[in-house]
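What follows is a single chain, given as structure tokens, in the form predicted alone.
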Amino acid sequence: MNAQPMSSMNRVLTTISHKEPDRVPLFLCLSFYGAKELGMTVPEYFKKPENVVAAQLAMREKYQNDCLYSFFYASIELEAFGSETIFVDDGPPNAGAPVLRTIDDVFRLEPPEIDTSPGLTRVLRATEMLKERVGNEVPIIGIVMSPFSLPVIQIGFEKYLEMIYFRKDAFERLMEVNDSFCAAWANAQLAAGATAIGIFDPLSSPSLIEKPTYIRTGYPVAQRFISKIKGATAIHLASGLTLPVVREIAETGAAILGFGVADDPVALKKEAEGRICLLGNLNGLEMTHWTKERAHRTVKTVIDQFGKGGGFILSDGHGEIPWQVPEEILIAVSEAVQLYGNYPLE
């Protein structure tokens, strides 16, 4: 065990380099959970960037988190296109009606300007404030929806699949618009102080689309998109099956791959080793009814499976901690990392 603990930034950078730091990094992806921390409603919480900053700093201290999460909610990107967000009391905000009613509407769609969207500018201000507070000591993770997965909320799943399989002209036009917007949004967050950009891309998982179609569509989209981002990137398949596309995702240039519980751990660790750092894979839904003992046992098991040799960050497997997960369970997860995550692993 190292005599002096590393900073969170050095811990993460060492891990991404496929080396062993002082301990396994912990990324608790706490977005709307911050409203719970501050005793606010979810819509009230997201009205002011100061709320997000206060909650992120407080939760990092409470749970010994190795990252700050400047993500607000996915539909904030749809707001920039002119749609709305539907808020609920105890869950993530949801997208309102699609901005595209028909497939042919795609040809009238233009990428929105980042600085004219109130929601996006709030995220940028929160990112700036977090950077002012922590400098380079703690990674700040910004989030974008991938150009390939964003259409699910832009036009709806059924019409989007029709575009993928039967309307190549409309698909290519939508990818052009989304690539422009998503790259600008990612780079705006980096310029505001984000350390890296996490890309939510669930549609690239074989759980949702067959691999040959991904290779033909989502894979080249990801390659072009990531080449435009002026910083480090992570791709998260949001609980979807990951193993069949590990090599392709590594080839996009992403440094980190978020994974869930659907994959065989031995095979996934072997496939990713030396190629891409893994981030996962605690089951957020199961965490809602864990005991502290279950939390300790599960964390130890996951670290035993993935921690050797570095290249692993402990997190949930979906990219967001549910509101219903008790605070004491998150504390137990953090305690377990301190107990079982120190290198060299026993």
Second form
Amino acid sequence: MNAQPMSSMNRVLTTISHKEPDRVPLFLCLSFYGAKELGMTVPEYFKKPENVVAAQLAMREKYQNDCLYSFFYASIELEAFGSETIFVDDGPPNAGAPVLRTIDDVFRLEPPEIDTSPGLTRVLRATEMLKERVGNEVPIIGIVMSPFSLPVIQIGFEKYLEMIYFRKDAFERLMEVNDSFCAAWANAQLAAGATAIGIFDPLSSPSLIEKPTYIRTGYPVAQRFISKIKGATAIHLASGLTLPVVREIAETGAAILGFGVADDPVALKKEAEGRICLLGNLNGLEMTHWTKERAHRTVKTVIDQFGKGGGFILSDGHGEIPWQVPEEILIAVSEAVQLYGNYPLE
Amino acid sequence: MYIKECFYTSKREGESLRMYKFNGLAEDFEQALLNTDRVVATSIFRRYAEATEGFSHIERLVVNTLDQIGEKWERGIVSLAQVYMSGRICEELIDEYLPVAAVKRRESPRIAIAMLIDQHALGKRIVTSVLRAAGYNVIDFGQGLTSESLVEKTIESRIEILLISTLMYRSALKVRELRDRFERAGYPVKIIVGGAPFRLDEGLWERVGADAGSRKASDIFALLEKEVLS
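To test you: the structure above is the form predicted alone. What is the structure of the form predicted together with the partner chain?
Time for the whole complex; same chain goes first.
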């Protein structure tokens, strides 16, 4: 074990370089959970960027988190397109009715401006404030929905699948709009101080779209999109299977791949080694009823499976910690990383 | 699974030589569905319908194929998009077949499906397609429903089996509230749940008071058989 603990930034950069840092980095993806930290309802919490900043800093201290998460909620991007968000007091905000009613509506869709959206502006302000507070000590992770996965909430899954399989013209038009918007949104967050951009892209998982169709559709979209982002990127498949597409995702230029519990750990570690840093894979839903012992045992197992040689960040497998996970379990996860995550691993 | 056993039992006993004859055809049918090739799938389906007598053969072909596709999704071999498209194509084929063959949909047990709280309804659509493709009548209560309105609709429509699909964890937890409301109303409905939260947390269906959980759409056939026979 190194005498001087590394800063969170160095710890993360070292593991991304497929080297062993002082210990396994911990990314607790705490978004609306911040409302719980401040004793607020979720809608109240997201009204002011100051709330998000206060909660992120407090939760980093409490859980020894190695990142700050400037993500608010996925449908905030849809708000820029004119859609509604449905808020509940104790859970993630959800997208309302799709902004596109018919497939042909895509031909009237234009990419919205970032600076005219109140929601996106709040995220940028929170990012700037976090950067002012932590400088380069801690990575700030901004989030963008991928151009390929965003249509699930823009038009609904069923119509989007019709587009993917049977309406190439509409699919290409929508990808053009989304690529333009998503790249501008990612770059605005980087300009505001985000260290890296996490891209939620569940549709690129073979659990949702079969690989041959992904290669024809989502893969070229991801390559084009990531080439426009002026900073480091991570792709998160939000609990879906990742193993069959590890090489393709690494070839998009992404440095990190978020994975869940669906994959064979040995095969996944082997496939990712030297190619892409893995981020995962605690089961957030099971964490809601874990004991502290279970938290310690699971963290140790996951570190044993993925930690060797670096290239691994401990996190949940979905990119968001559920509201119902007790605080003491998050503390137990953090303690377990300090106990079992020190390099060289035993 | 019961349906699958029936299919293979009939093959073993030689009760249906046609099933032997069309064994390769069933594989081609599955491949056409996975390729989302409506033209080829329709052609195979029609040839099979012309060469066999009675809806039971058609039902076995469709149910068995959709079940195989569901199994492959469980094993990570096919995608949810393929499961969805296969279900939709089979539903269209059966919609076309039933009136021509003068076959009525099964009205018993009375089944309804709904999204509790959530709006995004792909899972509900897949289960509906799979059931309709097997000849069941399914009442769709829609999405974004509260437990209160769902209890009202269920009682009003005299539903015996209520299928609940959820996407969000918070919505899955609301099944407990739904169960409590049914108990207070003294209405003995069977609740079968499915969706991402129940896949990621295997014991969740029991903790929220459902009668069964379904990991994939075609599990519903075995659950219904069990329910109907019990």
